[in-house]
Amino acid sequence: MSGADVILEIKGLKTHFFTRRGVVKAVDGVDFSLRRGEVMGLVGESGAGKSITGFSILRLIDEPGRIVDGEVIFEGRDLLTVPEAEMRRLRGDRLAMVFQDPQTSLDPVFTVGSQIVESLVFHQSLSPSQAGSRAAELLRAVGIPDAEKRLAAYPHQFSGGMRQRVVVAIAMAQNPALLVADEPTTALDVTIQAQVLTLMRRLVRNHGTAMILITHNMALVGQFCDSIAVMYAGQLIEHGTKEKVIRDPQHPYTQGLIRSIPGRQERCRRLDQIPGMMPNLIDLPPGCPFRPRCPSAGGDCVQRPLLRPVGLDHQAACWRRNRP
């Protein structure tokens, strides 16, 4: 990966919550990085701390949470250092975010088209009819039918999926240079689901785009991502080309991860499941958080891995694959 190539670089991010009960150690030190126009899934359970990565990325953290340590380096700049003034412009123009509900990320009071021409008006400094012309361009672009017309419809009067496709149209119009979608299809049904999907990486490909899929479901980056990362309790556990972690899994909990999905040739199969549950993050067990589920786990995992190299374009953290 050349250096030319990667617009987004984690470096040891941190991001806790400070609550009565102790500090919930939501992100702990990740690190990954993403090139120009690659789609990469972040996957793991409920409370790995995915959207907390997303959200920490963009600066979206309120307390008690906070950003504690390490860099977000986007083209070149550590956003974390970013005065928030600048990041507010960021945002909606070189950096843009799909939330998991389309319900809520549009307001009820509001027209789509008005919620549209705001955006293009504060960030391109379009005229009102300029920035009317634009909305209705997106509109077709992610497929509403009618599309000057439904400019004047309240999010009420569109579908879960029509909503969802508004939310995309709003992140993509500034053409952002990275796109961080938390859960972007959780509300919708399969057949939708996949429409948005393949809907935004359109997008993302024709504009150079580089995006984040926050994830939960193993077989959806195996079908629309190029690379994964794998996040448990906090930590990236696993990380490398869509080929590299679907075919040859190297931490365990990976591999728990992929044996759970249904197979078409397998219907007799009785799907796998990883017992136990993620430990509280407030009180992790020392070195390996996956100790007390991992049916290989040692002695020496009492000591917590790194993420190393287990192959070209590949890494793990786990003893037993990548001794030193």
Given for the second form:
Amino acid sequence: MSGADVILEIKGLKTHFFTRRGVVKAVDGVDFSLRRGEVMGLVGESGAGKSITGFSILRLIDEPGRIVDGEVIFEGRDLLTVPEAEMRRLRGDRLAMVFQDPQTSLDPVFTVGSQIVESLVFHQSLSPSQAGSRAAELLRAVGIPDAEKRLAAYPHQFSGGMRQRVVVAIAMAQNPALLVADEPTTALDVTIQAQVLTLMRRLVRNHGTAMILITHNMALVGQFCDSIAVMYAGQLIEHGTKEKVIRDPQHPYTQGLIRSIPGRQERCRRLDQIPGMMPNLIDLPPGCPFRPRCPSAGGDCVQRPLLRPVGLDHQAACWRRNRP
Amino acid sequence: MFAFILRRIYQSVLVLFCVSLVVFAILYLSGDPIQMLLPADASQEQIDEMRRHLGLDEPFWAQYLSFLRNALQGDMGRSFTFNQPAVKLILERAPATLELAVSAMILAILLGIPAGLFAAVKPKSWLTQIIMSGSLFGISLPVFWMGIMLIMVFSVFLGWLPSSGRGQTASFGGIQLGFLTWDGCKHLLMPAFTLAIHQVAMIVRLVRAGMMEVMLQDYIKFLRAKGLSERRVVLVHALKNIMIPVVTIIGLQTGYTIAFAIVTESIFAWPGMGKLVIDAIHSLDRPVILAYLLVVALMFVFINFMVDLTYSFLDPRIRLK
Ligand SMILES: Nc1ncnc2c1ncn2[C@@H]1O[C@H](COP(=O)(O)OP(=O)(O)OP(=O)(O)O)[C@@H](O)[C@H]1O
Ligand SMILES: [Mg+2]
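Alternate state requested, the form predicted together with its partner chain (shown: the form predicted on its own):
Every chain and every other molecule in the complex is listed next, the one we just looked at coming first.
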């Protein structure tokens, strides 16, 4: 996974939260890269650090968090070193983000139109009337009927699915090179989920946008992604093409995740659960973070395993499974 | 909208009616003004004559009904002590009090909102420490003490500002206003500031608490993800989102500053309604007290109406019904 068309390369990214109770290592040494137009699923259980990874790419980490180490090389530049003013020009332009809950991603006291227009005015210096017609165009492109009229409506006058379409329209307004979608459909009901994701995939394909799709839902990943990265306790523990990771998972945690997808081959079997809980990220013990829950842990697991190749386009971080 | 206004007018009339009834009853029970008005050695005939003249010999309901009948025509009776229409006495002094209260609130808004915003956005700055401890002082220090301290410093020691009265006023649309002249401004500054201190402190705390909550919302993060500048995020989006509670408090506090201007007015010998009403209470000058309370109630009703109107501009989810 390298070459000229790599648009994002993350190396040794560490984002820590310096809380009163201790240092929370929410992201602790993450490496991956993304090609133009690639859709990568980022999965892992709650608190694994998926959202913080996404926010770190846009450098939107709030106090008491800080990106303490690493490189985020996007279109040839390390985003962690560009000045804030330049970063603002990139956000919403080359880099975009969609959040989990459409109920709360739009400012409730401004019209939908003005929230689209303000970023068009900032990024493209359009005149208000040009921006207005472009905004209507964007709404039409995400399948909102009666777009001109809807510009004057407020977020609460839209249904959840429609609101998420608006959010997607804003995110895609400048044809970004990278879209980070943080559980974009979790708050929607199932039929709407499929519609919104299909829409997103279509837009992303048409514009050649790479997407990081953060989700809990392994089934969605199988349906919509080219590659899969599995995160556990602030680290990537497996990364590879969709086929490799789903057909031939190497890390015991990934194997557990795949087994817990409902409705796979063995229909009648009870849903498998991974026993135990993810460890507290404050003062994580050294060694493999999955060790306490791992069925095949051994003596060598007291050392932290790094992500290393286990096959073509497939990496895992496990001492037990690593095959050259 | 029209229905909303009609309903508010109807409600206001109801409120004013209740206020008048309650106040009238309390005044009726609270003593006999005749004893205050006549010398202690007045004869029984004189007392009876006076009582008849003022209509105080009639039963409670008759007195109230005749008061109400006159009040509906804008006549709240004549002051027992000044022998002038009570409404006229109140309205003559109302501009002074309103000028003081409104200046105090404007001062409070101009100081309080920026200070609160700053304290929320830069929680670790030394200036925030000063703002927050200052606001704690502002909430806890008594108004009269602050007023006296200001007079000590700025009038007695430094001699910069006058300590009493309204100074020169200029007429604007028939109303005498002090802030139109330089001398009037100098007279207005200290009393307005004294009256504003408490309000500044309240607004600072409210704005800061509101901002700190709003800044954690997803939509703020999404606005940043769109590339907007921090200034636009804070001053346009976050600020509008916290304005509902702020406007509510500003409205309520404007009412209170009008009502509680009395203390400040006595410290600075400000010729407003407050002084008149204190005297009226001492002499049980019923018509003046009633007229004052009804005028203040009317102002409260009006302010609340304005606040409700503002809501619908600030938050599209609020519909006026
Ligand atoms: N402001 C903060 N202060 C302290 N710790 C934080 C803060 N924000 C996040 N964390 C910690 O960072 C870790 C990773 O959080 P993150 O939101 O990335 O999880 P996630 O994988 O997105 O989970 P979910 O699926 O629930 O969204 C969590 O354990 C959380 O406790
Ligand atoms: Mg998350």
